[in-house]
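Presented below, as structure tokens, is a lone chain in the form predicted alone.
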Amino acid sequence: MTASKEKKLYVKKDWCKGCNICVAFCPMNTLELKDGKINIKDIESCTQCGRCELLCPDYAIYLGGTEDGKK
């Protein structure tokens, strides 16, 4: 296994506006607006490109660290 499947896909759902640029640019169909906010449906889809974290203007999805938020 690489270092980079080792990454976890983390969101931080009280950040979240929903403004679904995430899952618009997600490749895999991995996530989805619930409820108004962000929600992983399939981690298991998830190939860890990054788009997510990369496009998301408030920080709300990070891949790697931990879900405190410290990397």
Given for the second form:
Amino acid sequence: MTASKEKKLYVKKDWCKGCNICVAFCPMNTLELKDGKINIKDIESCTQCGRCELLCPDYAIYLGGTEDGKK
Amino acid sequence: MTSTLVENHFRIGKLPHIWCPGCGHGIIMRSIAVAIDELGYDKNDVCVVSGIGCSSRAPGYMDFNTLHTLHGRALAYATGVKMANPDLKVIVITGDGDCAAIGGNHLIHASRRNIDITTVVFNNNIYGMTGGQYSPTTPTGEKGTTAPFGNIDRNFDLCNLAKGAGATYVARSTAYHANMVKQQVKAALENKGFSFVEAVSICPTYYGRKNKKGDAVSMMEYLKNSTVNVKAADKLPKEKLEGKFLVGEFYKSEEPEYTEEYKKIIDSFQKER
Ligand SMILES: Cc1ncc(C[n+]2csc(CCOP(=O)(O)OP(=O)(O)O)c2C)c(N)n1
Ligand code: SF4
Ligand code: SF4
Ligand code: SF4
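Having looked at the form predicted alone, could you now put up the form predicted together with its partner chain?
Below, the chain from earlier opens the complete complex, with every other chain and molecule after it.
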């Protein structure tokens, strides 16, 4: 399932301030805070809606190109 | 590594920004960058100007021509920039204190002149940077360090103020409605004249704590649940609008633009010679 997705969800822990906004507003309950920083709890559930990226005040989570860089 | 948007439009070396955890300013700043990106403007054609305040720190992070000026005076500097180089897309980023308290006079006159500047006010209803003093947009009855028993002033409706003073594009959105901020900033930048976008922000550190509004998530929930789009408002019964505030585009009109009028005068003399 993950392979068919166009983009990849990245987190940048060193920019995360642990505000919990992305966790609270992710419609799929994909995210959590771990030791006060953003953590992807269940990547399979992510629909790549982009809401976390839109609402993160610190640009610490985003959808980017796939790992192999083909897309 | 960071997103292409952030890489292309921000000064990565200055990030993460200094704003508190959950401060809404970061969300709004990103929406402005997306708006510029989607309009396809050349970075060198954009100038972002601010005054002083947490909100006014934004241009320090944004990779365009930028000016961080004096408290309340962003519009005065921006007017100078626009008069000197009318081809620049000039954006003012300001706070409710910066824009409506110390800078209120500049706001009404920039609106009146209809000079082609897009102003985005990050309205968090308080002076964040200096520790939570009440501002002209702190709702009546709410608290600040300078209103420990509740604010007795009536608060400004900034959009009504800008419209009344002559702005030709007026809209409101919130940090929760980040895509709406983007759309309004795009429309504002495309409007030839003075455009005013009020982006309601959240300040969990001062406004939130002083007024027991909960954490950043609760404050975002409030923005989500307490807004009604102006398009829907007319059809709703009065009780459905109680405790809510309106978002959306409030006003748009075409009026002579200041730098164009000025150029006409210059041109008339050049023709004479
Ligand atoms: C002439 C002058 N007066 C007062 C100050 C102190 N001061 C700095 S920021 C600020 C208020 C900022 O509030 P706002 O514009 O709402 O921005 P926020 O920090 O809430 O984003 C004040 C009063 C100053 N720097 N200069
Ligand atoms: S992209 Fe959407 S579904 Fe995926 S983590 Fe972000 S908010 Fe959740
Ligand atoms: S919204 Fe951003 S800063 Fe806040 S917890 Fe999520 S990743 Fe971290
Ligand atoms: S004091 Fe308030 S406005 Fe300033 S950075 Fe902190 S949360 Fe944001």
